[in-house]
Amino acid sequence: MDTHQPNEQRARLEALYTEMRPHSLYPLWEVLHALVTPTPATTAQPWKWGYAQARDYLLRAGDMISAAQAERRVLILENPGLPGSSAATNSLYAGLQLILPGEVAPCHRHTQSALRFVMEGEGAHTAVDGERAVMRPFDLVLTPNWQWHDHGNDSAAPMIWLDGLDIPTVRFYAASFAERMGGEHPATAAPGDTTARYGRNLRPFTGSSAARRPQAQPLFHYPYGEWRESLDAMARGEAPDPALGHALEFRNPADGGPVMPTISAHVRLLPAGFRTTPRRATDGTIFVVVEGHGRAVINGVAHDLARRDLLVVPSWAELVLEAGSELVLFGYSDRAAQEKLGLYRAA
């Protein structure tokens, strides 16, 4: 709004505001500048999660609430610019989550898409419709949209893992609904056999008895052992790219497009020593630490990683990746639906 108005006009101008408020009426002139900004315009800031303080919460509470008494015991990360949000970026939500040995978290399915990384223990599961996946450390597993799941953990020590949902997203929209089961899914296939089936670049005939997966989203295990050892074959054949390093992207098999419809996710390695050149994107990221040390320089401000670290890089930050020894880094972000909706961009 001009600023040099005459008193007169201005006056004029406010009582006519009064006079429409009532009726839910508001001038876009007054607000144009805030709605339609030039770069994108966050509240949400740079944010690093030390892994050992958070895990020290995490076990605490452990001994204080049970799995089936939370539902899903989870430590939220919530960026603090974004208060009371349960946010970790404007659209995406990040926690920690812990089952105890012996323990459950029961079924129940949900509108938002959902991933599970897994930060330590092994040998706990998650079923989806019934299917377990084995987890180990640095797994990456999906529950997605509407498909039930469950957690249990028959092994002898704590697992957790990071969670990271759509939740915002799906809360702008107001389309959240949630089904509860209770206990375990009933055995639906032994586990790997979706892996058999659709992550080899087979499929079962479309229409067959065989075709027991949902045919936009057949796989969701994609195991550490084996997007680490892709991402080693991308480092031993030619030099990392300056902004990114080394990069690899999980994919659908059926479309070849990110993991989910709102949700990508991908790892990256860089060598020691190597520094990237800066990037802006507008999916704000949340990063894990996987292996390694170093720091993230985000709007010129430094941030040191250790191992299992969890780093928040808003949308349009500037970011620079420095590797103290060979870095390697998974991250997960909203470009999935950026990229749908024509919004994506990237400097």
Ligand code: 1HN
Contents of the next structure:
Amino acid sequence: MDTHQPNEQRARLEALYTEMRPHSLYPLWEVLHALVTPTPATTAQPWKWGYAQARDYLLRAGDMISAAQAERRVLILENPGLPGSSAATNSLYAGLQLILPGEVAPCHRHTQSALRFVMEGEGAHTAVDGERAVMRPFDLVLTPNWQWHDHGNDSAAPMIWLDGLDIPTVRFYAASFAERMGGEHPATAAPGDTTARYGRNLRPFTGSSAARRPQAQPLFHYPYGEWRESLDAMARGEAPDPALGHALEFRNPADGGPVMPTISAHVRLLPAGFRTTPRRATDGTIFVVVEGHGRAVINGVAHDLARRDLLVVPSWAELVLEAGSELVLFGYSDRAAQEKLGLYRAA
Ligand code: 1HN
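May I ask for the structure of the form predicted together with this ligand now, the form predicted on its own having been displayed?
Complete assembly follows, chain above in first position.
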């Protein structure tokens, strides 16, 4: 509103506000510009978590509390600009989960959609509705909305992965439901069965992907070996996109769209020495450095990137990526949801 008001008008308005407040009534004209901003406004901050430090705290927690006791032994990567929210961006959550040899993270399901991106370790598994995905470094594994899931580590080493969930989104809609089964889901299919049926541009001749898994999200394991090879082929075949480098999105084979209704995931490769042009997008993004080193310059502030570091780039922050060596990144965001809602923009 026009802030040049006579003192007398101001005093009368303030008196009116004071009278209305107990009745839960407020003047829009005092807040309109803060509600409807010309460009995205968020208190979320750009932030980088060094992997070595986070890993050290996580392993220390591993000495103090079991996976069974904790239900999930996870360190939340909370955005310093969203304190108390357990959120990395306005809509998404990120955490680092540790599962030690012999442990089981008990079976449960919830309306939050989740992805796992393996940081280290090999041979532990996530079971989705009783089908195991045996996980290797930098594999992507999905546990879509309302699917039973448990984790176990039959290997001899600790296993750590990044959890990405749409917890703040589900909280926004007040649509959280959860159920606990405990223990491990009884086996329903051999490990790799879904990948064999849906992961190679095939599908069963009869039936639909929804018959296999609700909401037509059959595939839940995207191995590193496969996506890395695709990225490499792309990098050999053409010049990088100036703003993105070489980028590939993970897709749901049932509809060709993003991997889950609320979360999109992608990988990108920047050749050594490559520097992107500045780019902004409305989808705040959480990145993992899979290979190489370099820098992310976010709103003009540089963050050094080393292998396995984690980075959050909030909505509409200007991002420039610089590859010191060949740089490979994994990223996830709420682009999937924003596109459905007609909100997504990039510039
Ligand atoms: C969850 O189910 C997992 O299944 C990890 O591993 C982290 C954070 C909040 C709510 C549910 C998991 C989670 C979670």
